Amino acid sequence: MFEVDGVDPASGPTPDPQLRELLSKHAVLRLPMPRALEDEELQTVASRFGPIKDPVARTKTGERLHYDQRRQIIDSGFVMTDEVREKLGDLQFGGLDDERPGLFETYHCDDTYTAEPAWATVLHARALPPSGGGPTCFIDMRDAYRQLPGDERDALRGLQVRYAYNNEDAFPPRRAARGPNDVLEEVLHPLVRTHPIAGSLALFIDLDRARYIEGMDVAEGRALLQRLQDHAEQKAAYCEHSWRDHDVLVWDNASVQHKAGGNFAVGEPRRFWRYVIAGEPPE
């Protein structure tokens, strides 16, 4: 993680080649705000790394669908009431806290079951919680590639990934989601991933959203798919992020996985806004 200071929000040049090599290299950056920003100021801060993402996608019948809104509303210290539970009927957001819905405490990446997964994700804090939990933790996955014995990271690369938004092979303890945006197409993402500016290699793997390796058998696919990222938990470099009010967090999806960290008290707020920029398909 690198601390970039003195970054405006209401003028720079978009986008911002320094920040974008920066990012690329540390793959987490920390911009700490005076303030709260306001919502046209955090697209100008997300718009130095690149377009901010349309959350558009296409479906298995080939229409195109809005699966999200373009300013995401992160609410992980949202308390699910038998009220609420009962008015969204079916609807699972995946997150492992019955309690806490929104709250996801595995590591993933963002955006992966859609054809062109977002490159950065932007999230900027409206509300922590009191008690200061609720970090947000982070895994090197070019680290965890690296690490790796090389006949096994030459073996790895030119296979693909199948992922789905509706996942029921979602591995535990992992949930799957369902809900309107069950019918996405699915996607295919190679298990190496090229960095688009970098040009460095990582593993690329998000088992929330992940069903098979294509053309393997399914049962030995899943399994490498698991012990890839116990290697990666156990193996890579890894870092936490302690919030701070107004931070600008921004973390690169074709490096690291992330997740968010629940040790707070139920019922402490813990919101932010979220942006995401554009990314072309993984290579």
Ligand SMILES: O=C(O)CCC(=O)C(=O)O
The other form holds:
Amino acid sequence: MFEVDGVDPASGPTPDPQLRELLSKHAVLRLPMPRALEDEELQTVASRFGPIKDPVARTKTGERLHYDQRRQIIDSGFVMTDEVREKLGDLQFGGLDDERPGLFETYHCDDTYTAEPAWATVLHARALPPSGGGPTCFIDMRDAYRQLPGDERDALRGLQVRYAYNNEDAFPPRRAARGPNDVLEEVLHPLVRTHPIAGSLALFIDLDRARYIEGMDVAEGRALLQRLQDHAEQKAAYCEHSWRDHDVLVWDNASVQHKAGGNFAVGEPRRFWRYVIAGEPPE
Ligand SMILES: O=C(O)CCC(=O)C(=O)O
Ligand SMILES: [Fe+2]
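And the form predicted together with the named molecule, for comparison with the form predicted alone?
Up next: the whole complex, starting with the chain shown before.
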């Protein structure tokens, strides 16, 4: 985690090679802001890292589907009521907390169910739990890869993982997400990813959406994915960000996994505005 002071929400080069470089190196950047940003200002800050991604992906029948808003509201403190539950019908977000469906408490990277997952995610704090708690936690997947034995590192290169939005076979304790995005096509991504800017190698896994390893016995491939995830969670360098008002936090989905810490009281607000930054297909 690295702090970048003085980023001007009103102007600056878009993209800004220096900020892209810093993000590639440190994987998580905190940009303190003096006040809550206007939407346009947040877009300016986000664009310093690259073009904002238009969340459009292909469906199984080849159509283009807007699978999300361009600016997303992450409302992790939102408490489910029976009334809302009824309205949502079959919609499931896949989280672990029945009461707080916007709380994503399992390690993941964003957007892996699309062919060109967002390179980076930009989150701007709008409301934080008054009594504290609710950090965002990160593990370093380059470090996780480096810590594997050399022969295993070599053996993993070239393997491809299959991802789906609606993974009915979600890895426990995760639960399957369900909704209109079920129609999206399944996609493949490499298990070992070369960083698009730094050129470094990282394990690229998202068990929230992964199904199996292509060309490998399904159970064997899933056991391998789970073992690699456990390895990363136990061994890889870890950091967490304790939110302060108006923070902008940016992370690099090509080199870290993240999750929300749910240690804040039910009923307290925890809300962010979010833009994601476009990325090339992982290689
Ligand atoms: O709530 C958090 O800390 C993380 C949210 C998250 O996973 C995301 O915005 O992609
Ligand atoms: Fe996320």
